[in-house]
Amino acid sequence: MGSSTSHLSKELLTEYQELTFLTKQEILLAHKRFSDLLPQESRNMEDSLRVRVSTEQILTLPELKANPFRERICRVFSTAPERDSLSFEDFLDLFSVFSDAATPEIKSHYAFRIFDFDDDGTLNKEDLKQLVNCLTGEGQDTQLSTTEMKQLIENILEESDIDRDGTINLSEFQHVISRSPDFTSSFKIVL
């Protein structure tokens, strides 16, 4: 790669630091990782801030490759109309939310969005089923039986659905997460 054209300006670096939970060093590393996904001819500063990288390319990153929610993560952080690519700023937002410095409120908000598979603003039984399948795997040997899945979802709703409407809204989700001390430390992706 080479010349100084691949470096972020001090002003832009400061602006990104003010808008994210990332250090300047983490922002520079994120920019390098993002630029490495671009075609050789687009690895200059101007293009790296303008060009979008496809979800397929983002998913080749080792940090996301093993994450069972990798497609949902990309979809939630993408600002593209089709939700099929990420800009550098989308990429920064993703790593900012998953950083150690992000607040529990921010982390739980994005976790909720990632787990809301149908994007309707609530976690319903189908969202919970997909969530459990992502965590357990959908293979024959790891998938829960219909009875086990139904019982697990009923237990989750019993614990979390405070207003008893059959779904979990954001505030109910955040209430449950606030009682889970491991959540913020486990909801992270390290660059």
Second form
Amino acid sequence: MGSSTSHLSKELLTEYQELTFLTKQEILLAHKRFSDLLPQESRNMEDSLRVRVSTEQILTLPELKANPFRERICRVFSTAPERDSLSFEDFLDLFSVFSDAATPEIKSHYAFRIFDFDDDGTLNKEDLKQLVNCLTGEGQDTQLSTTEMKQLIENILEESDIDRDGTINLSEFQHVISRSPDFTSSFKIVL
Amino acid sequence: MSDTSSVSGWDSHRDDTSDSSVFTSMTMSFLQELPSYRSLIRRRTTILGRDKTGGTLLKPASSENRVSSEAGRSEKEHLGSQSIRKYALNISEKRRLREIQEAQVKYLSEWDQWKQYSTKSWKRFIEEAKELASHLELWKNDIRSIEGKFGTGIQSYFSFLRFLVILNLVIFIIIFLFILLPIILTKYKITDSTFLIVPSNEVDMRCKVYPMNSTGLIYFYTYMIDLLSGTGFLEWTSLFYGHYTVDGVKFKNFTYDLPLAYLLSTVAYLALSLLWIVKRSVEGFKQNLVRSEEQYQSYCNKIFAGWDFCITDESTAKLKHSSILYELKTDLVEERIRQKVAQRTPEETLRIYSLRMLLNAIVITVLAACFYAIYEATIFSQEHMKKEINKMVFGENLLILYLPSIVITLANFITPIIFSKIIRYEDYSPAFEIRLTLLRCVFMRLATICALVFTLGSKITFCDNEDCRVCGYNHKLYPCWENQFGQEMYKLTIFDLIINLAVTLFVEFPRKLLVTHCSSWKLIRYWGQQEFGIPDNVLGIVYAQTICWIGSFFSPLLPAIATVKFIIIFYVKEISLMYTCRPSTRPFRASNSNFFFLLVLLIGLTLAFIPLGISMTHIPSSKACGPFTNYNISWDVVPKTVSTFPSALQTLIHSITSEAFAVPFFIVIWQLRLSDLPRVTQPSHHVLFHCPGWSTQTGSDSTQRAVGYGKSRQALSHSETYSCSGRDEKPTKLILNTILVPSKLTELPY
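Let me have the form predicted together with its partner chain next, following on from the form predicted on its own.
Zooming out: every chain and molecule, the one shown earlier first.
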């Protein structure tokens, strides 16, 4: 029978507070939401910190359900070898980066990784194309035509690709983001 | 050994073959346990993250060469100064980093240890305080759910409304403490104080006549009219200026100078409003300065920061997708149009410009017509108010009393429609169209109040016979003219609230019902569901706030009424939003919004200064009522008080306010502010010089050299002193690297 207090110990809470940008309330709420996704037998304290939740389950969360980047987010924050499940600490990391208090540098760092669809460390034209398609919608009729896409990607690269190598690397991305006024207010998820 | 593999094993995709050399030798592993190496790895982790290629600062390759040279220097590094959570690592790695940091602490001196400990506990304390304060935040959950459902644009409107509620509450608290409290204490005999009334002999007795209406049998509808228009029984309550006809309150030990308090609290809350708005808008201003290159950044902003991650609703997400698509298509079309415009022929340009001038002239005519209508309506209303009220029918009464408000509301309703029709012919780009229409509507809204105030003022000071010479104002018609002002502002406030409620109840809800149940009718479908128009709503509340600012001097309880009104409007708008509105298809960027809202509010505040300034310093205060009966103009109370100070203080004050001091003082302050601003837009960047022709892919010949400078401007001037090692070319491309790097990045030898 599961022993527990389903309350996080005080030391653990303080530790998480130091390591993430979340407040005590938010950490407790995150723990509760995470435990709700676990099967009944693993809802006690030790298991909840150890067990991983598969990506499909995480995607049922209402905060992520409507997000076109939900699969990329889960993939980026997962520390499992196959990148298909999240532990509680990954879960906390996720909400820490998306919280109000996170610095713009952290947010832009992770945004870069989320937008890097092929995980090769740069945003090339294919990545940008996939990014734009994610933004405009899933269906066929919600996508830009080929000429429009080409014009758009050329414009993006013109604005952000400083060394003119056809790809956007992390520094160029962070530079562009630092001048973007909407980024910090839009790159936010609250539980 | 396990430590090193875990630290560098975070990225399982990385196939840097050079890494393997690091792990082989045993001596290497010993050196790698050293704190100095840890600091090196840590610095690299912040910069590299999981990024393998390009734009990276340091490579783990050839790290063994650097370790020994770094060992000496990095012990002096203050690792503890960097907060752990700013690193882009997952939690288990941050934990390990923290352990390293704590181990490092032993190498620091006592003083540094204490300093670190105290900064940490101070930061923790601040966080606890912030967490507590966030519990007190008004309407936090409501605003959050609005954000999730409708996006950040609409959420910023509601945050703005909340700010105004708090501002009005603070203004009312100031007024209560300094004006109402002494009077209440005396009136209800809570403290042992008396009113001090100083009769003055210089004033003509005719100015002091203030006829009271008969208080015989009062019909119910007279009572209602009085409540709605501030006349009758309300005129004598503390709602209006006329109630405060005392020259001071005598307490046991001192005399509280009420006129001075009245004037100074007015100045105080206006100054407070100004400072608070400026403080809030400074952030937006900085962004706007940075954004001055917007035309070169807009695509990146729309793509990288285009999605509102806080949207939780499926239908809102669908709408957001379509609005992003719409925006992108419009922008691409606009770009093509811009290229077309550049190729415009001179005749076409001439035609366009003459058309624009004509349309602007039409706009000015429309504005002038509205002002004239308001002028006439006010004069008509003022003249008929003097007739006996109980001789008129109830409805006619109310109509005449509210005529100026009705005309203003009608004007504010019709003119945006006219403006949006006109602007289509002016052939501007869509973004500029929106801005110009908005500007015109703002001007229209705020100028109508000015027209009303100006009309009243002219009526008060205009008299074609002897009336004015006795008291300085028209004492026959307006024995207590401040009350009249207060009443007009009170009527405007109440009418605005009634109209808002009526429109929501009688237009928006039926519209929603019609659209849901009778959607088969083509007309209904064309009309569609209500969209929450952010600019219109914002102008509405800025208009209300401007009235409150102007009216507070003449009606001290008006801020309290405004607070209650804004609270009611918050809930009404929220309910209307949730149940009747669909999210706007035209995106309204959150970044613009906050700055735009505060800018318009600032314009409103500046506009409020004008009538207040003129009435305080130019129009003689009424001698029949109010705290300033013994002074010529309201402002006279200040020089009179200063003259009672000791003479040394007097000369000091005179010298400060004289021009010889004030002008250089302001010039100095201006210089300080201006020199502050450029620093804001030049965050300290660390500069990377990229040697041309060398690839940015992984590999040991990657050749970026990093030198830290405080400001990128200096870096530019230093670019000539560096050359790419092994080649004669000067570094050409500049990559401004804004990643978090430790404060002192030392130059690395190659």
